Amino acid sequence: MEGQPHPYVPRDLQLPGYVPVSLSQSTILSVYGVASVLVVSLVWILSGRSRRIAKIDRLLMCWWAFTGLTHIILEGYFVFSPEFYKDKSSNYLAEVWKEYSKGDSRYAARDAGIVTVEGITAVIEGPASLLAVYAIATGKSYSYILQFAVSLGQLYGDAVYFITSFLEGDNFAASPLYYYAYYVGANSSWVVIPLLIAIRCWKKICAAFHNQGQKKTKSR
């Protein structure tokens, strides 16, 4: 069964089965647009109930929970439906990496690359970042190591994923418009907040050791 044509690149890209996105992009976006604005709204207010959360890491949490659910809903998705090119039903996350997949056809194609990151991502990291939501939560001591370890994870799952494609040819894209809205744009929360996340994250451990190192010093 040969299905019908295919948006992405390269045109000679074999996907038999292929059933085009039904679901329009405005809808597609909006949806999850929606559901993260739920997510990070319900968070904010739960974690506004207690004083001695820090404004700092309420939206922490906000973005641990964002990332974790996306981690393990939309990425676990793709990970575990080889197919989802093929549904018929409308499904909604099915037509997520349909419509995604205009920006990076990796998708569509299963790259191993691709799969193995996001698999990774979704197994691991998904309910590593959703851990950091209650850690921050309840003032756990493995707060800061586990945000740093997540965020590095996150920031080699990028750098595989951005240099696997440039030596590949950078060219999977089904247009410029695509290539700047999906590839680039739609990751780039990805890069600088897990960034910014690991250098305040370091610069805690390291002051935690300072002062462990200036007590011991004084006690002596």
The other form holds:
There are 2 protein chains.
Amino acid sequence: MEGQPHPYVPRDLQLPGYVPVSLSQSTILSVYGVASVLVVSLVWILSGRSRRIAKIDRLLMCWWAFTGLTHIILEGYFVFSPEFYKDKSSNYLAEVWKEYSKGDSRYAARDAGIVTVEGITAVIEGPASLLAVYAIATGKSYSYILQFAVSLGQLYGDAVYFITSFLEGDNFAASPLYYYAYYVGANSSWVVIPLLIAIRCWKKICAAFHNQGQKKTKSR
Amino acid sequence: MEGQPHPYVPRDLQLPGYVPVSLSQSTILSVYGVASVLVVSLVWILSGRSRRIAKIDRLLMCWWAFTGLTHIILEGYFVFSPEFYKDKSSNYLAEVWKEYSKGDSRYAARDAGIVTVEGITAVIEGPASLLAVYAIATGKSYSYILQFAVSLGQLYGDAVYFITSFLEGDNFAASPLYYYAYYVGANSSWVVIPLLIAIRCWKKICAAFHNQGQKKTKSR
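Following the display of the form predicted alone, present the structure of the form predicted in complex with a further copy of the same chain.
First the chain shown before, then all remaining chains and molecules of the complex.
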């Protein structure tokens, strides 16, 4: 159970039984990229069949399908697989987290903060994201508040993710390349897009109450 | 700098320079209790001067003033005072956290997850709670979405707080009494009340969009 030497930082991190990543970086990224493009294309095409759905809403449906499946499949696997770094079967999902841990070794180390944030993301925000696809498609009255709630949850998760790392010395990446590509780069979409969606929903919700207020004033 | 023996669990927690709590438990709780009753009474009386504000909204204003000041003053002190456990001056705020650490020693130990959640709570949710008092009083269109956002942030913070402790063995209380009184009891209000407010705001926001939808249908 000694395991092979791991590539992660800090170097003294103990990972007994560690089995190195066997798929190449380009294979791991390509599978995720192609799968994501397929999901987004499918949602874009299907949502285009209804004339009623505006382009911005179709784009949002693509985002929610993509982020929801990422949360449930990728992050869900991580949450419930504490020993992924021992996997010998080249299981794609284990390979993803072995590779990503080069950018943030807290994943391999099973840091409690990471597991907590990923758990909330996978179990609550993942299904809620897919519900958002349905809510937008069918014009539910809870569409904006649901999108706002999930986006705010993603932003809170980002804050916990980055601030805990900062407080603990910000030294969990195997190299500056992995730091910027994985830790900063891969997470940046989940900062920028939820922020834009949260702002949009906030404005839409304010406008709904503003209209309601005007209606009440008029009907007096 | 050896410091005196501390009462916290785990017993091997290193707190060099620790100075024991000097105020009694009843003094610490009374000051917080009396100050809170004063704040709530003041907001209740002032908000009662306007006939326009419904009782439920006045109650919410009391909650937001109380929770906002707790976040800013108590939790704000903790976030920016990493060495509170060394305080010799019987500073009330240091005493609060020396006492509360008996229920959760991660505060004295400066756990990164705790500091992060408390930081977000003190710096963002505290001022946002006071803004909610103003928003309710003046009937702003952003009143419900603001209250929803802060409540959801409080609930996310609770989740991180309790789940990280569970994952790390749930052994941070000096005794079962402190565990149930401080760790469970003191936090339970910040689970139940934000949950109720979030549900109420969700319903109000859905109703606003429902009305807007009906209005559009009628005007066709």
